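As structure tokens, one chain now follows by itself in the form predicted alone.
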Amino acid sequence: MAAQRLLVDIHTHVYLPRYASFLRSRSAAPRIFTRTTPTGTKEERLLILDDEPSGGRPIGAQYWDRDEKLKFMDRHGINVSIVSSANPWLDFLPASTAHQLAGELNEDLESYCSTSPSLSSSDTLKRLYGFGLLPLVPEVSINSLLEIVDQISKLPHLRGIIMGTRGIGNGLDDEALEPVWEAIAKAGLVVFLHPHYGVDSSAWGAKDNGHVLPLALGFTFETTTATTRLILSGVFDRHPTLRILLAHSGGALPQLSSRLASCIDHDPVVASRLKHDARYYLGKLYFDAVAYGPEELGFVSDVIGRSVFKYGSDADGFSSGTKKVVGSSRMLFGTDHPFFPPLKETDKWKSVTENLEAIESVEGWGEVEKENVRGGNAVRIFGLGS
């Protein structure tokens, strides 16, 4: 099987057994607890936030069992997955505990991936790779973070770092993180920026709408805000090789990027801070293709392409066709497994089928672009098989 024909899932989560056991030992969120259902059976539930709707969500082996991950991949034709620990990572722990657990979980994930089967068509390509995690908590030392960056860079099956939006307590634009960004860029690791906290829950009102508003809107607004703060901090000017992959197709950032640019131009506090128009920086980012609709994916692709051709160095090469091609080169297929399971056990996961249908139906993408979003881009960006 040629590399460009691979289906690679770059947004797929795991609660490693060590982490799940740790959550079971806790009495407050985040935790895993057991309760009796109305029918009298026992079920485990994951409560990520204290005020989470519906008392959390039911979880099972698909959240931590590698065989279940591989069965899911086989059922949906996914050749390779780049697995990441799911939120809330280590955010709730004291610094010393977070550092120790980060090191252990990174080693666990390396084992999870390195002992996975090889792809049948390749002697070198494994079916599982991973994003490591950092002990990003208040009071952690920068040396501690740099030590874990170095650990991840030396674990051969970990190709990046999953990261929330709070940093060490003051957000990702915190100047204290400057040595961390430098180390990540130098190591060539991809940062997968993923939300967890959403926005103030009072915004959702008193009516019970389940998880819909926090996940569909809160998560995406969190990503949008965190990424905008990174842009405004100048981190992409200082570290032009830094590679950041945004969850959920970048939230609302593509839609709001011109409004952002206009506000910057009219604000004396930041008008001269950046080397480029704010829209330029969207062409420096990567975006998962977890948007569930071809129009949304096409729009994000157009915005990325515009960033390169109108605000970057390739303005002379602009055309509507080349804009689409360049935009697609920074988009990657994902499923968000094991979240959003089908309501019936016999159904396929809509997070797979709808995102694949969306990729197939984007107007202006040819077969080359579609195959690259499905897997070719991931092979290139993460150096899979090397």
Contents of the next structure:
There are 2 protein chains.
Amino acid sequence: MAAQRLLVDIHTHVYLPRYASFLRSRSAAPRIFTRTTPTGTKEERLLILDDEPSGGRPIGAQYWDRDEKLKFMDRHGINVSIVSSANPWLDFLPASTAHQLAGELNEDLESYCSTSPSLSSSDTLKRLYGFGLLPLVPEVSINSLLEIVDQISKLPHLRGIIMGTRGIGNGLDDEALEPVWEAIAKAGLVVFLHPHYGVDSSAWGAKDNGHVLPLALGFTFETTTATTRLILSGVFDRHPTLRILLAHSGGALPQLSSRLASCIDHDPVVASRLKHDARYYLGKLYFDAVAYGPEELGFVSDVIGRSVFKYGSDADGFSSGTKKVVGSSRMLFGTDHPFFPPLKETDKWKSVTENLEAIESVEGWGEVEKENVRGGNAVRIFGLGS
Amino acid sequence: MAAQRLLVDIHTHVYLPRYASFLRSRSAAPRIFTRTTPTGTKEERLLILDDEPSGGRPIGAQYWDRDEKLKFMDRHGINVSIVSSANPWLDFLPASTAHQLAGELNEDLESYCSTSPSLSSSDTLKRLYGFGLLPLVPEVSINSLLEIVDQISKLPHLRGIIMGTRGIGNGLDDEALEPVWEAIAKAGLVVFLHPHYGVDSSAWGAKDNGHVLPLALGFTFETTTATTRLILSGVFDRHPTLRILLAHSGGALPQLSSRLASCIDHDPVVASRLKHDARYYLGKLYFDAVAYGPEELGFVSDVIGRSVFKYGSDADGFSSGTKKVVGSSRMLFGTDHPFFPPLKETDKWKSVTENLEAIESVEGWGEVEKENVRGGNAVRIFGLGS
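What I would like now is the form predicted in complex with another copy of the chain, since the data block earlier showed the form predicted alone; can you produce it?
Everything in the complex follows now, all chains and molecules, and the chain you saw is the first one.
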């Protein structure tokens, strides 16, 4: 049953076959193209951004084939995955195409999940659930977005929505999105906020450091910025039941949250705008546990717990215990599969084992908290028992 | 004596009178200009960046008058300050002007410090020490930089060098700077790495959030990026005695350090480049304690300590104790004065008391560690006893 010890991966991506075909048809990024390797074989590569270093990255069946996803899960002991389309989603499309493709991809993903194996013969729980997609592109109508929120809420194996940070062109702090937040909150869907654009690449300098700077820093800066702008816009004051899950453990937001609070306190433009200290809002958010180190995970749980004990945010059902214990109730294991494959063939992927070891090694988390981060929290938050 | 309990502020800025006059003569940012307020009085304002929101900020004697600095110190119980020029230093000047002004400002700062009051009648310790300036601008000669490093090393009250992140135009990971790092390390000067540019302001969106996003996020992203690029360039492998102090507790670097290590491990371009895991290098750095929250400070000490225990970096004289205890030996109190003034008249500045309360409240730091972060570490690291 769902309440048993389950390893649930809430950060795992797919390019659904329909989407991969679409990328193959394109001549500008994002695109999938074929090139001949130095040894004469052909390989497909994925170019996510036009200025991406090293001509993109190799791509293969693990990006679209469900059997590959299930094999990866079996290999790492992952019982259930909540799968999301990988960036850049539909961001680059005109509104009408984006709307149509969102609808189709959501149906595709529902089918991908609903026809997946059950966890066991006696269990109604499936091995795959999903985050749907909205056509968040410039000039889309709000009605189109609301229609797709409604579609997703009616697809039984979709439990949330993955989205990037640009909204309909002006970011997520755009007032135009108010009805969308309202609808998402009402539907009880979890928003998985995920980066794609990073920051202006001139920040990385002229040296070839591969993908390290855009991935380690650009991605996390983007999530941090988008979430901070959401906080400053008052979205969490107006929609207190909205559930947003941050990729990569919230990027840099936890470490910068007290500085953020201080900067708000000292700025006449915003000092009186929000209902709470900025640190309060971290206790309203959910964080994946994809930070690769136990000290980082422990710290994230500390700032979530601080929000509950010091700034009075909701304890999400956990009202006693240390900051770290209470904070752990909003953190969820993830792998970022199929990204971060090992450079050399190995049985298990280091990007997975590192995150599992990190959870295991957090000082101040007991066995209960570790189990919850590995799966119990996901079962509760995504309603996987029902 | 220096070994007694001292409160030492290592992050406190000045626009020396010569520099302020220079800013008044300019018609483009950075500049100081006079404007008439709605009530008809005249006020001077500082515009650091051309696209700065709210027409810059009010500026007054606290930015250049030494008596104001000493009054601020007395008001907050600060015994000694290690003063640095505020951004943007000389970045915007042609090489010859930058060279000349650096030399003059370093002499000015030496005089500012050497003629300051002694800590007590029986003490040779002064109340003010300083970080000098290098003419780090495009087209400056390396000899010019080495000449100024030499000048600073001979000015007895200057104990380090403050610098931004652009180097001589290509960032701090520029090979051309190798002789400069070597000379700084040999002279035993501490580099205070401080942000100015942030990231491309398009990241902040169209809403007026005052200075919050560039200050809370832009500044810290910039420091994080510059330090990461330094690590990736191998500077700390080649100059293991180089001492770099990061502003604002290293920005986001501590929280992103395990992700950085993972991204390096998974990228063929850089996977074999460095001598150590990326997390090792955090234990080679120094961090101010300007993060406004105890959880943040505790976490920074945790990742420094992790570097020592898990990745084998130097313990800086502290080889036993918990990670947090060992890590605290590389953290130093600061205020960021005269920035972050209170919005309403108060006896003590919240930006100061918050950082002092944060130090006082770190779980896992005993009285010894707190005293060291408040002053003992600064005495040791800057040789204030001698």
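Between two forms, the rigid core is defined as the largest C-alpha subset superposing within 1.5 Å. None of these values were measured; they are calculated from a predicted model. Residue numbers count along the first chain shown, from 1.
Asks: Taking the rigid core as the superposition reference, indicate whether the CA of D347 shifts 2 angstroms or more between the two forms.
Replies: Yes.
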